[in-house]
Amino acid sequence: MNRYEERELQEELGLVEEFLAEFLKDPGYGGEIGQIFTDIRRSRGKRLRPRLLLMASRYGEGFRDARNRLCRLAALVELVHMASLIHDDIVDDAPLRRGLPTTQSKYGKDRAVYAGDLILSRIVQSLFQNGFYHVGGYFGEAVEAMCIGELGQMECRYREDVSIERYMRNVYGKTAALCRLACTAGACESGCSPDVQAQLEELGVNFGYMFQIRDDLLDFLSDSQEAGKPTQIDFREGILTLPVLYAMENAKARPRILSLLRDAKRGAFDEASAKTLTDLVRYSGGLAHAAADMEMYAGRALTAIENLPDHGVSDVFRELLQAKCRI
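Show me the one chain in the form predicted on its own?
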């Protein structure tokens, strides 16, 4: 991607922000909903999923003519992510998100539920009003997968028999499905051929798996303990991530990890327990195995890129993969 194309992409991301502001405008019914939406806009993430959609669209011959529609679609994908985070924070009773108070902590769980639902309703309206009929089916599939993934994760909480296969099914819904949607929607709306669309879909799925495993690894490798924040949040909530599941394949580490899991279930998991868990996962090979899987999914995503037509944006995809694969 040359400098001109990079500037174009930045302009498109700016247009995505304009559409997000439109979608998150105050409905004018009074009350706090306008302020809730203002807060949601203020708590902005890295816009990874809109970026994936816009980059994927570059492989279609019609991406320039569909520029505005693609930016609107990119905003809709980000809205799905926003609504899911609002609902996740309710379930987790999370006080903060990106350093700011969550909707549920500031306005209460009831208002947060309806705020998330209102965002989803605006997604549905825009999909129909703007004629995104075919792509709309992909949105429905992604939201269904996200719900199934979250429900699957809830069913696995504090269970001692969770398998890596079950973990990966949950991860598909929690993370990979939305990355798949971003790449598929961009490819479809820009007029990519079925073969190119299939490769971009493969790229999105594997990027999502890689991204989630990286997040799991960072929970053990970050300096959150030194920063004074709780560590091993997932484990405290009974969620066994990939590094832990690999560590449990070690006969000596498994009983000790299960003992810590039981401690977590009764609320007796402290920072000393977190350090013990980190040591167990590290020295039993759990971190190394999970890191190898992350590299494997990154490799699959790179293979999908190599199977795409030669295009400047492929280099940007490679750079993004390399950046997100670092821990």
Second form
2 protein chains.
Amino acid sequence: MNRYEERELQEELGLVEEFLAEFLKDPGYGGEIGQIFTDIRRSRGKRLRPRLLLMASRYGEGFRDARNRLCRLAALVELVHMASLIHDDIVDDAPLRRGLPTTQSKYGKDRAVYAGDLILSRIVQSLFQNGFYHVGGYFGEAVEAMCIGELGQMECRYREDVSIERYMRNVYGKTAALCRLACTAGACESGCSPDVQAQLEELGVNFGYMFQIRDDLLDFLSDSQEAGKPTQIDFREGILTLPVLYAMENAKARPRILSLLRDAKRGAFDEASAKTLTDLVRYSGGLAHAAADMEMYAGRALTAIENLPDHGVSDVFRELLQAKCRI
Amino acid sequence: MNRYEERELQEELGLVEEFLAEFLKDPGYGGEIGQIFTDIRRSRGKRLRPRLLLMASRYGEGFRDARNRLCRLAALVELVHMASLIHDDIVDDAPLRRGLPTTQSKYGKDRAVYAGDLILSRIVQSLFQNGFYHVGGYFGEAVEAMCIGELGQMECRYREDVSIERYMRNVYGKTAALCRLACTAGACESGCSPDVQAQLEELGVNFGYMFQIRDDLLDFLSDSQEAGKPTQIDFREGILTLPVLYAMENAKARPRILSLLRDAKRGAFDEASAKTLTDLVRYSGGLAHAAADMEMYAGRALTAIENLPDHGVSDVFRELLQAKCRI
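What I would like now is the form predicted in complex with a further copy of the same chain, since the data block earlier showed the form predicted on its own; can you produce it?
First the chain shown before, then all remaining chains and molecules of the complex.
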């Protein structure tokens, strides 16, 4: 009955796009908000969170009947992601995202504040209007966790004593909470049992950790053009990511990295500094240790998959996991 | 049964404070968020929106049974107000609010973005957890209208061709939408009939318009110390409020006001300019015209009260209206 079919998933992702287009069509208020919405829609992500939600829904008996609702939920999860990026870019002062200008750089921070709020308010309306009473609270929890993660990251900026544990707590909010929401919402709306839902949550959380560490690693492995954004922005902004934190456990690398961090703080971090940092992180084992952690979280996600009843979707989940773990 | 009693209302406002204190207690995430929450709670407003909600609830048969839920809703409406002030102060770059430093000035704009988001996310959770399924959507609508009002205001900044109609559309979002929500939520949760709810919404909207115009007038009638914030901030920021817009209908005052607006745009608006503006607005009839509009909206709110069945609360509503209309 609920065997996994790739063709079906593709159709559903198409429906998710339709919901996104409907949600982000010019609301006709005048001003620049229509243009902001168009830009956001154009800045196409990989729709990873909708995919997670739809795949998780395969473990529930009711996924076919709930198809439309699941696709709408998947669009709403993606919209939470979009709204959070708009607010994150204000704080990071980021000029580019996926190779395109950010809302804040193109329309100003002020408009970006309200554009993000506006999207969130429309998500809330959609949750109530469509009777998503059960998963609605999970949306609120995820957004709270995301705020806490970002605030936590802010507290850690330019601090020399950030622990790996502290960093991972921030990562929970930055990335894992929303992957968890995607899996929970898919499980919940398709009628999974509480046990299955718990496993899917575990899968989502660990997928999120893995995904963020991969992002941190890519920042050291790709050049600015490839990534669609300048590299080592995090370090420039005083954020020590996992590869850097592991590199700092090396007694020789640590003082040199801290010296670069102080340079960054006074705006004196240039291309040569970036090269030095990359070498330090690489040769002190920072990249290797972070990669090992990434594998560990992938392993935990795989274990969650093993603990789930196989509905034909497990292999596809494994493939997605491996694809996203590759760097 | 549901006669109005001032003593009861005071008790309920006490309960609202308890809900606010519970909501804004240090969430224990570490960092500065606990301090931000404490500051927000300390910056006591007049609790006008909770009062509106509780008074509106008197028109429903179920207001006594729903007492706890009504007080919780009243706290949530006040929290929407608080969250919106945090984001508004970012955009306005406001140093003070009610005589105290704003979140953005004390903790930075970045933290203020997430502090506002965090409060909103917790409001959403509370709406779902407490089963406020019917009014939840209205909360989303109100926040959307508030964003649109602020974005609309931003589009009008330093523009010389803003119409009074356009300004009042912005006021709907800035002030009237939330007063409407307060009345709607009170009506809805206490079991008012659709007709009564519609009248209460009308009352809320017009109360909101009246209240904003009063605020605009006070900006010209009080000095900075009295208001707890610098005066004529709006004009300095390029926002033409109703008294100014009316003054600009005077052919002699118009070019002089536009000249002051250009001064404001290039940061050359000083105390002497403020004095000149006040005189221009006063002697060209700007204050008188705006005051007449305020009376008109008060009149509409009074008509809505007349159209409601009298549950003993009408007189108190009239008194509140008259107190808030006084300048």
